[in-house]
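First, one chain by itself: the form predicted alone, in C-alpha cells.
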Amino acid sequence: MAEIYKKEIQLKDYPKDVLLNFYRTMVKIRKFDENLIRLMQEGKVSGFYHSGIGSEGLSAGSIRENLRDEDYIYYNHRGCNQKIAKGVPLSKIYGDFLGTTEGTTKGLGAGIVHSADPARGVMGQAGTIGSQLGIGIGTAYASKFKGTDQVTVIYFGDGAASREMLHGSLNWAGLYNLPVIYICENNEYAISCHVSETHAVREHIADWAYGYGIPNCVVDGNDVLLMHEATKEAVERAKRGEGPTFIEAQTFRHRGHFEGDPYDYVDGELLKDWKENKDPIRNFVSRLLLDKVTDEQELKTIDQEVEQEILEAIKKAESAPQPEPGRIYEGLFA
C-alpha cells in the first residue's frame, strides 16, 4: 500500500520571501479563476470551462521552488493552476480564452486544454484527457538520451487515471528509469463519477505505481508546504538518476465539473466541510498569522497588488486584436 507522506515542517526553515510567493501564488491562481468566471458571466468567453478553486495548493507548492523554465509540465484538465504557478503572464492565458492574439496560440481560441509555452516549459496537455501521459514519456525520454538534468512532471486527474495510458506511461517510465514526476490530481470526481465507482483499486491510486516499480506516496494536495516538500524529493531523485516517482495528492474541487454543471451529486455538508476547514489558501494564512511571519496588512497588500495585475492582464488579453484569417494556416505543415 502507498506511503502516506509525512513530514514535520516548521516555517522557519523557509525564508519569509519563499512563503509569501507561495502565498501569492495561490492568490493569484484563486483570483484569476473567479475572474475568468466573471468573463463568462459576461459573456465575453464562451466554451468550457473547468475550474480549479479549492486546489491551488497542489499546483504552487509542486512547481514553485521546485520547477525551472527548462523542467517540463504537461498540465491536467484544471491546468490553469498549473500554468499559472510555471509563469505563464496571465495576459497569455486570459488571451486563449478570449481568442486574441495575446493568446499563446495568437488567436487560436485554446481555452483551457491546447495552449502552450515551450520557453516556460509548459508543453500543453493533449487532445483527450489522460493523453499527456503518454507524450510527457517523450521529453522524460529526451532529456534522459541527452543527459541533461531537466525534469518532466505529467499532472492528471483521478479520471484520467482509469484510462490505459497511464498503464503504458508507467510501464515505460519504469522500465527505462526515466526522470519523470507523476502528480495525480486527485479530487475524488470524474465529472460526476466518485473514484470507488471508476477505480479497481479502492485503497489508493499511487498502489498502482508499485506494479511497475515506481516509489510513490500520497499526500494531502492542499498544505502547500507538505505539497512543495513530496515533490521536492521526487525531483531530486529524478536529477540523481533514480528515475519516476507517483504522488498521488488528495484535494476537493469547490465548483463543479464545468462551470454550468448544477454538483447536486455531492454531499452538502462534505463540500461545505472542504471549504471551511481544508481551503488551503485558508489555512495557509492561519499558519502564517499564527507563528507571525507576517501580518494581515502585509497579505492585504499582495492580494491588491495580484487583483490588479489579474485587471491589467484582462485589459491587455481584451485590447488585442482578433487573428487574420491566414492565422489558422501558421504552423500547419501537412
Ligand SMILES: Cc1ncc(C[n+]2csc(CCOP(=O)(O)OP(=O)(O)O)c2C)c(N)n1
The other form holds:
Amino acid sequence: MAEIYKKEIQLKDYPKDVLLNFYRTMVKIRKFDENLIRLMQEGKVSGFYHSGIGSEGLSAGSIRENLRDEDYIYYNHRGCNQKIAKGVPLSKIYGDFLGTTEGTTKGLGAGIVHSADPARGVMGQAGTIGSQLGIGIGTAYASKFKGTDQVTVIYFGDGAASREMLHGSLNWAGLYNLPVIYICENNEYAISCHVSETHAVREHIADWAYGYGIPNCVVDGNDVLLMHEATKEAVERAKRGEGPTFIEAQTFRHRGHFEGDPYDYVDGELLKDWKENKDPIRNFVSRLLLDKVTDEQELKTIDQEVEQEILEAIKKAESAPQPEPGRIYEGLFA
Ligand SMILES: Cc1ncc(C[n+]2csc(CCOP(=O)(O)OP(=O)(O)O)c2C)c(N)n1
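One more: the block was the form predicted alone; return the form predicted in complex with this ligand.
Okay, now the whole complex, with that chain kicking things off.
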C-alpha cells in the first residue's frame, strides 16, 4: 500500500537562490493571507474566506521549481497558496476579492474559488467540492492527445477525496495513462469532520490510487523540499509518458475552516504542536540558518520586500475601478 516518501536531502545540493525562492514564496503566501484577513476585518472584503495558513510548504514546494506557465493547475478552495506559487500577480488575486477590474475576472468579484489565469495555467476550481477532479482530466487528456509535454496538477482536500468524483477521475487517468498529478492536501479535517469519520479507506487516502494502478505516496506536506522532490519525480514521470501519480500531502490548518469558525473541535494542545513544531516556514528557516545558507538579516530583507510588494498590490487592486454594468455580458454565450 502507500509508502511514506522519504529522501535524504542536503541543502548544499540546491542553489542558494532556489532555496531563498522557496522561502520567499512561502512568506508571500502567508503575508498575502494575513493581509487579506485584515481587509476582511476592516470590512473591505466580504464573504467566506478559507485561509491557507499552515500549508505554505505544500504549494511552494510542489509548484515553484517544478511547473511552467504552460502546465495546468486546478486549485482547491484554500488555493490562494497555489495561485501565488504559480505566479498569479498578487494585485490580481486581491482584485478578485475586492471586486475591482484589477481582478483576474475584471470585476466579477470572484473570491477564492472562481478566479482563473489561463495564461499562467491556473484553470480555476469549480462550484462544488472535488469537481476539479473531473475537469482536470480534460486538460490532461488534451495534452496527451496533442502530444505536448504539459502536466496537469489537481489539488483537493481530504474531504473532497471522499466524493465519488475522485474515483471516476482516477479510473480515467489510470486507463488512459494521463499526465496528471493528484495532490491531496490532507489537513485532517473537512469543516469539523475528522478524516477518520469520512473515509472507509484502510490506512492512507493514497491507498485508493493503488487500486487504479497509479503510483502513490504519502509525504510530509510541511517539508517544502520533500514536497518539491516528490512532485518533481511525478512531473518527470508524467513527461516521460508514464502517466499519473497520486501524492497525499499531510498538513494541518492553523485557522478554522473559514474566517469566523471558532475552531473549537480541534484540541488546543494539538493545534499548538502543529503551529510551534511543524510550521513549514519556521522549520525551513531553522534549517537554512543551521546549514548557514543565509543569515537572519538576509531573511529579514526578504520579509520586508514581500511586505512592500503586498502593500503595493493591495493599493493597485483597491484603486482600480468597479466594473461597468456591461461587464456582466462580457464572455457570455447564450
Ligand atoms: C458538493 C459540496 N458539498 C459540500 C460543500 C461545502 N463544503 C465546502 S468546503 C467543505 C469541506 C472540504 O474539506 P476538504 O476537502 O478536506 O478541504 P479543507 O477545507 O479541509 O481544505 C465542504 C463540505 C461544497 N462546497 N460542495
